[in-house]
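We begin with a single chain expressed as structure tokens, specifically the form predicted alone.
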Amino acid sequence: MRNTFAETIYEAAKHDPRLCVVVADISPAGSMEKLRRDYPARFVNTGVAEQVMIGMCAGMAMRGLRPFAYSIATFSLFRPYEFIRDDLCYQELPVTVVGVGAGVAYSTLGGTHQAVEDVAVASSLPNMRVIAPCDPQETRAATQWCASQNDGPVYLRLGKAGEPVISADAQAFEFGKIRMLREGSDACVLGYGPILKLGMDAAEALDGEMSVGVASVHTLKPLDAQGIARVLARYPRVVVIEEMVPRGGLGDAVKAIAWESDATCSLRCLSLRDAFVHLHGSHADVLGAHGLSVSAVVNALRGAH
């Protein structure tokens, strides 16, 4: 996903001289190196100074540029939080804060590098929009939207690398609207980000037993409450999965929508635990320690507890 982001920004920069990228001591990946080489005046590395990165992006935006602040999610959002709040959100500046490797993607580096609460933090900021694409194709569409919008700050939550494409047959990407990745009739999985692959795998594993739809809720703020309400009304069983702590994320929001819309479906929410898991292994290992796996999603879809 990070390479797709870099390639998309590079292509967009060819046609829009306002686009620029500011990083905080992170090695450029993929086509980001091409952007630094071909457009050196539009690529800045501030070093280990994330507050400077955000402040610089704010100044650029005030001068008419369209900057992207790019780093590992814990560093792009948490370290410069006050600057994002006051410089970007308070002034509604069109800056995209890119958090790469969100969730527990940096599985071997521990809690300091695992952005397990970023959706809740970013969503709480006034004027901030939050987008979390599920795969490289959705990343491309989301990045193109960010590069073209002028209405205020965005937190773009990305995975790391190697994520498979799961949205090839999906409806067209539209900011602020959920999209079906897979149609079904008996149950539906709602989620966002690369962990939605677990939902797709669980749906395929249940083929022949039940028909399971999968929907990408890529825009977490503003949330498509009407689209989610339609899913809750259409399917007798709904499972929410997210690579985020259980408070302040999609699960809480879907529960509120279910209550307000008088939904009668069965609703289960699977998330990271409300804890730092001290396990240093693969991404799948850490997710498993949090109780997130294909089998967990399958059991939730079957109604097992």
The other form holds:
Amino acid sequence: MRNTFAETIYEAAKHDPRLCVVVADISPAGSMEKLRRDYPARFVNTGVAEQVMIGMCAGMAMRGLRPFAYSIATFSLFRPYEFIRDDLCYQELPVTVVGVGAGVAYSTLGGTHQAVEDVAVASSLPNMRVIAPCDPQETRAATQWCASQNDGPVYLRLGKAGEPVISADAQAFEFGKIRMLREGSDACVLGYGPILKLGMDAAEALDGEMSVGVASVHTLKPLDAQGIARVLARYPRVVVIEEMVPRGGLGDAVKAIAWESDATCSLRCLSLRDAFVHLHGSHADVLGAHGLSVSAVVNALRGAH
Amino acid sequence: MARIRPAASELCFDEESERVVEVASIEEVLENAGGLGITAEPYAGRFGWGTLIRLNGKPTLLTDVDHAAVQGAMAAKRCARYRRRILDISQRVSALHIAPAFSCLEITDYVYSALMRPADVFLMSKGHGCIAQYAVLEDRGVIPREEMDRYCTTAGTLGAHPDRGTPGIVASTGSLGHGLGLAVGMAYAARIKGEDCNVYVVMSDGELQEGSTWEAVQMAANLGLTNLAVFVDLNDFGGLERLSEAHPAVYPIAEKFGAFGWEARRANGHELASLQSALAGRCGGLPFAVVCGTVKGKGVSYMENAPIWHYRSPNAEEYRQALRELEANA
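Mind giving me the form predicted together with the partner chain, seeing as the form predicted alone was just shown?
Below is the whole assembly, all chains and molecules, this chain first.
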């Protein structure tokens, strides 16, 4: 996803001289290096200094530029949080804060590098929009949207590298609208980010047993409450999966929408645990330690508690 | 030949309207004088040097010394007026930081009256000093008088910290340690867009305790931002106590800027001539910091260097005393 992001921003920067990338000592992916080579003035590395990364982006946006602040999610969002709050959100500046490797993608690096509460934190900020694409194709569309908007700050939550494409057959990306990656009739998985692959795998595993739809809720804020309410009305069973702590994310929001829309479906919410797991292994290992796996999604789709 | 108060300078104070009248050049004055037999020529001789004006044959020498004296007197007069205005507001609304505003008044006035061109940017990083900026902006006609009268009321837009979108205000500051990073971004954007724009920042000494300030100081030097100038309002007080006593390692300040790749100079932050001299001595080629020695609460004896006046507003008797002192010092 980060490579797709870099390619997309490079292509966009060719046509829009306002686009800039400000990183905090993150080695640029291949295409980011192209941006640095071809447009050196529009690529800034602040070094290990995330507060000035955000502050600079705000100042640049005030002067008409469209900066992207880019680092590992814990460092692009948490470390300079108050700068995002005051400089970007309070002043409604069109800056995209990119969080790479969100969730537990940096599965060997420990809790310091795992942004497990980022969506909750970012969504709570007034004026902030939150987008979490599920695969490289959705990353391209989301990045293009971020590059073209002028309304205010966005938190763009990305995975790392090597995520498979799962949205090839989906409807077109539209900011603020959920999109079906796969249609079904018995149950539906709602989720965001690369973990949606677990939903796709679970749906496939259940082929012949039940018909499972999968929807990408790529825009977490503003949330497509109507679209989610339609899913809750249409499917007898809905499972939410998210690579985020249990509070303040999609699970809570879907429960609230279910209550408000008098939904009668059954609803299961799978998320990371409210814990730092202190386990070093593959991404799947750490997700497993949090209770997230294809079999967990399969069980939830079958109605297990 | 008499060496008299100049008939005109680049900035003239019109006593009647109490406003500064800007004059592009002495030639413009002469042109407007229209056929009165006025001539002007450069002069250097035993009376000094400057511009020699002859009005109907009677010579008057406009010297640079006179020029500076007139400018200094005008600045002092303006700042006394700003102090009175702020004191008046303090009798209607208690939500203001009066002493921190009084310490940066002359600096703010200087940046606006001497340095700022239309395309330049002023950023009050010490947001709690914004009433000083409001007073200057009101004087310059940017903030309407009636808006200033509605300060910190629901009918108005001006708050106790600056808010982006208010006339003359480019950034919402108030949380300390933000202004310099914003300024670095603005100065950098101006450079890569090819815009001729200087960014002027007034920051507090307390902001030098914020780590984010030093991130921005480093980046300004790394990026070679020669279009950035910072004025540190060094009143030696935080909200609670004296910096030199509680946090002496904040000092030395100019040396710290220098070590981070800036050009730094010191000035008396209440004296126009000292500020002018610091700027005149700028070598250029680096981001520029002027470490301005100031007095918190300057101009009102009981407010000076008394931490309580970071937040407090004077009561009626204190207000009257403050006005008497300003009057006496005028």
